[in-house]
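One chain follows as structure tokens, the form predicted alone.
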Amino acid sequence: MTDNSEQIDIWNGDIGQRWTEEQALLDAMLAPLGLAGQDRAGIAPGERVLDIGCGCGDTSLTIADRVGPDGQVTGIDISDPMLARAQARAQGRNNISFRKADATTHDFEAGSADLIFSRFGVMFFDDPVAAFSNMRRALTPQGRLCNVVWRPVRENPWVLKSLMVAAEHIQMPEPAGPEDPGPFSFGDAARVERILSTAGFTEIGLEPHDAKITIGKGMGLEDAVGFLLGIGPLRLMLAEEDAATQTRVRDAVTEAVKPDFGEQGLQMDAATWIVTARNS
């Protein structure tokens, strides 16, 4: 039996609230990666799209522009604060709706979607095979999937640099297991292929997409580092440390990423997979 209760609690708690408050900065950081996925998906006017893990609605809004007035976008998420922000942003848009639902167990209408899209929203399932099997039911026989997910941490300097610096100052936790949910849990291409094929998908492909992302758009270096530490995996680790240690880590990370700061702000390398597949 699947149990996503931990993730539901997380995204309805402090982290969900934080991501809602930082929505504009997070969208500026992640939007180019999501748009690359939407380009690859070949979204056409009139299509019906499920946006899984839609968060505060940025991807749903841009997909709605692509499907036009004859199409429909349904954003699915488990976070009340993020969905409230999404609904507020989509007011007056007749081709968008949002639903609080767990994609693993939600009773999707069979054949109701042409595309399942996600920007960093599918890596947190307790049982990903069950989740993707359930979502696949929503697709038409010719339906397709396109998800943007992170490649491993070692290929993402925007995370790796701060983790390596912090490890010199604090005790790092044991790394997540290969089957544990988390933001980088879809980094292993073979694991993703296994999950999707077991769930019934065919023509599975993982295309690497590399880009520079802007962290803390419009901020100076120190504030951008504060934003980075507030949204990344170090957030909870640093919360356990005293103020002096937090300051040492923040100062050390600031020094480490200084070469990445320029006229456009703090821009760092990011590595994703654009995952594609078909229902049949």
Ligand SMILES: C[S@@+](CC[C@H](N)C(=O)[O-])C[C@H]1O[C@@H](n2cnc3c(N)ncnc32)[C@H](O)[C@@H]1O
The other form holds:
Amino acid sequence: MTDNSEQIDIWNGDIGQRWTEEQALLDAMLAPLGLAGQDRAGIAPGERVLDIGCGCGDTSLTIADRVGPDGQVTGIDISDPMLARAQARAQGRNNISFRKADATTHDFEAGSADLIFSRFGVMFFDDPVAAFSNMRRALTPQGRLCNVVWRPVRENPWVLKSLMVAAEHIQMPEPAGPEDPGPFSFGDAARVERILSTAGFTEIGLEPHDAKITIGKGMGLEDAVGFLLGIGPLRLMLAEEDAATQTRVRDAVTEAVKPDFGEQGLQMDAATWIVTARNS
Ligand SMILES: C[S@@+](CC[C@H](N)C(=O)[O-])C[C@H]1O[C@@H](n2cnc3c(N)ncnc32)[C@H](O)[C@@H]1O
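With the form predicted alone in hand, show me what the form predicted in complex with the named molecule looks like.
Time for the whole complex; same chain goes first.
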């Protein structure tokens, strides 16, 4: 029996609140990666799109622009605070709706969607095969999937650099298991292919997409590092440490990322997969 209750708690608790409060900065950081996925998906006017794990709705809004007045976007998420933000941002737009639902178990209307899109919203399922099988039912026979997911941490300097620095100062937790849900759980291409093919998808492809992302847009170096440490995996680890250790880590990370700071602010390398597939 699949159980996403831990993730439901996370995204309705501190992390969901944080994503809502930092929505503008997170969107500035992630928008180019999501737009690359939308370009790849070839979204056409009139299409019906599911935006899975839509969060605060940024991608739902840009997809709505692409499908136009004859199309429809449905954002699906489990987080109350993030959905409330998404609703507020989409007010007055007739071609967007949001639904609080778990993508693993939601009773999607069969054959009702042309595209299943997601920007970083599909890596948190306890049973990903069950989730993708369930979502596939929503697609038309010719329907397609286009999801943007992170490649492994080792290929993402925007996370790796601060983790490497922190490891010199604090005890790092055991790394997540290969089947554990989490932001980097779709990094292994073979795993993603296995999940999607077992869920019944065909024509599965993973294209690497690399880009510089802007961390803490408009901020000076120290504030941008504060933002980085507040959104990444170090947030919870640092919360366990005393104030002196927190300061030491923060100073050391600031020094390490200084070369990445320039006129455009803190810009670091990020690595994603654009995952595409078709309904069988
Ligand atoms: C990393 S955030 C990405 C949010 C948004 N797509 C963005 O790019 O800003 C992951 C999102 O997936 C949602 N999520 C996690 N598990 C889910 C599930 N089982 N069903 C639907 N949404 C889920 C979370 O609530 C969260 O909004």
